[in-house]
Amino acid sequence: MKYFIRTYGCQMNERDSEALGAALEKAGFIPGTEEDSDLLLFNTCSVRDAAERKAKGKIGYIRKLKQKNPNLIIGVTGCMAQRLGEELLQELPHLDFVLGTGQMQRLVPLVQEIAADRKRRVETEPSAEVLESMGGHDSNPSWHGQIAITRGCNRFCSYCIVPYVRGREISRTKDSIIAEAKELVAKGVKEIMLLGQNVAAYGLNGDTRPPADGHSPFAELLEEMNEIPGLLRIRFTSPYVSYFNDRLIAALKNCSKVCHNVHLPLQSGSDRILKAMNRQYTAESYLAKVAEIRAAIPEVTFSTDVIVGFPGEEESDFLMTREIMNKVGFEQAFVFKYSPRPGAKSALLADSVPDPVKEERNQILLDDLKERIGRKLASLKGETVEVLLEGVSARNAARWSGRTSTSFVVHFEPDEKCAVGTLRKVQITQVNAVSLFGKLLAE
């Protein structure tokens, strides 16, 4: 049998498609198209009402496909599934399973049922075996990899549904994710890149608190992937603010394979937007852990995720989150309008801020946003940096493209002795508005 899956949403659901890849193919099913497969799975994002209508949309599409194949099975899984379960098999007479973010190590059994019986199913119970369950990997995968290292979320912030649909914390042990990076890096793999919803989080075994100074099962988790003969770079998503203390600071600065980039999430930059949504920290704690990391680590880079025009947000509280963002100098931000999600607390306050203006917002922090990325190119001309290669650059066929530490993509004219996955010094000699372009250097 052929199966085709169809992704939507964040990192953590495209770990999950590859695992569940990876567990087809060992059940014996092969990689089809939309068009030729016996099975196709939607895996959803319920985090925007726009993700769900976009996820359905390409559902109802499909029944055509089914009128032509009978024996066609069609699936959901992921947080739309979670949250809507049985909803879906009303919505969607096609539509043969739901199978839920905490069934998803049930899938390949579950086709197996429906292939012989032709019932349809919902699967949504919650079930910590999935945690363990979801680390199969493709069998030739590229020089870059994702871990899942936790799943769910303690911390219920007012806007978001992710606690939800994917359930409260839970980690992995260490030694089955170390396990899973060496097998990873004995297939090629020499970027791994680790992933939970609070990642900094991990190994806190459900505690809703942040580690105290000098407690971080994540750092010692980084120090020992640091460890891994064959690995090159390590990166992680997405921190709370609060749980990076000095041990995880640490662990930054010292372990030469942790990149210096650090995802932080910020949301707003108003103490009273900040409390509404729930985020336990205020804008001043969160520039003084920017500060305290920045003073560890100097060459250290940020990203974040901002959400403008949530309820109740006035103009002074737009100001500020602007203010702090320019502070900060975030080198990259996913900025989002504000929607109500059902089922999250902040879709009981009043939608308060026009369109017009949530998109008025956007577009100045986009345009500040342009504008910064463009000051810190023009001061890296000149530099000499390290990059990993990631081969050809998608836009220019005659150049390679390599991404640093910091996260910044550099394009080059290759020499004979390139190699995806390997680390070369290239100098910066040119930069544009977005891009940055030099000469690699001799080995």
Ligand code: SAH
The other form holds:
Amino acid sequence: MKYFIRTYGCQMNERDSEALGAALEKAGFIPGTEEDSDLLLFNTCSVRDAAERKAKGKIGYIRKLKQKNPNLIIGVTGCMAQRLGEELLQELPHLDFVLGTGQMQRLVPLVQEIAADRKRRVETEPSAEVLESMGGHDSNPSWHGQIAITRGCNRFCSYCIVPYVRGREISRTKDSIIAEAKELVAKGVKEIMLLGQNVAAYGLNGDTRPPADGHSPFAELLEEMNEIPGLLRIRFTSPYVSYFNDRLIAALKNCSKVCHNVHLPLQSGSDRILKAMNRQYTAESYLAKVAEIRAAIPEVTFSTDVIVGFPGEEESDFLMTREIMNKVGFEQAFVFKYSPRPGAKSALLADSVPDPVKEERNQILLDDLKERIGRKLASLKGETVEVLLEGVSARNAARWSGRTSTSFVVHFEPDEKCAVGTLRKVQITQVNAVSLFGKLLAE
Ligand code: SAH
Ligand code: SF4
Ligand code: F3S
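Target state, the form predicted in complex with S-adenosyl-L-homocysteine (SAH); input state, the form predicted on its own:
First the chain shown before, then all remaining chains and molecules of the complex.
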């Protein structure tokens, strides 16, 4: 049987899709296309209304494939499956199953049962088994691999659906993570991204308070990962700012493989809005943390997530967000327009900021970002940087590209020694508004 998985949402979902694919292949399925597969799986996201609408539209559209292939099995998994459950079966009559986020390890038996009796099914009761049974990877991975080290979230930011659809935060054992990392490295992976909704809460056993100074099981994990022979780089996403303590900063500084790029979600620069969002920090404490990280690692770059148009956001609140973003000087930022999520606390508040205002604020932050990036890139001209080679550039087949530890992409003409997944030095010779170009130095 052939299978095809379409993935929506975040890196956690992409990682789950990879593990689901690996489980299917272990059971004898082979990868196919949307048109020729016997199993179509939609791994969905609920974080904004648009994400759900997009997936539902697509699932509705493929109804016609079932007329061509009556054996076709269509399933929905992931966050929207968890949120809507039975409701999805009613809304989409050609759907065969709905599989929740805490039940994903049940995919293969579930599909086999449906193939045998053609009965429709919904499974959304969470099970602890899912935590350690989603470790499968592509049999032939690239230089980059991802490992989910926690599942779920305990933060309950007032706008966010994730804690409701992914459940309480649980951490995997260090041994199983290290074993998975070594397996990836044995298959040729050179860079590993560690994933968690609040990755720095790793190993805190569901304690909802940030760790005390000097204590960070996540830092200990990074240190152990750093010792894995053959692994060149370690990245992670996303840490909640108040969990980024002195112990973690020390690990970032001392572990040579841990990259100097931190994704630190800000959400807003207004203390009033941060409070309404149930984000447990202030603009001032966020800035203090950035300064502390920078003092330890001067070259560090920052990226962030920001929401514009949260209920009650006034122009003055928005200007505070704009100001703090410029103060930090984020090299990358993902800006989202607030979308009320039924079930999350803020959905009880009036969605007071009109759409055109959300759009305008969104655009202003993106324009600021563009200008900042342009300036930052220009300042790198003439520097020699180390990059991990990622292969032929997407836009120009005559060039290769590589990424710095700080997450800048550099394009250059390859030499005969170029190999994907190796570290090389490049001198930056040319810069435009969005890209860096360089000259590969001899080894
Ligand atoms: N766990 C991650 C975030 C996961 S969701 C973290 O906290 O770092 C990714 C981003 O989506 C969030 O950081 C937030 O900026 C945005 N987001 C979440 N809920 C949203 C909503 N209801 N409307 C708009 N954006 C939202
Ligand atoms: Fe959502 Fe907040 Fe958890 Fe991130 S930390 S997943 S924004 S509740
Ligand atoms: Fe990720 Fe979307 Fe779920 S952002 S955790 S796939 S709601």
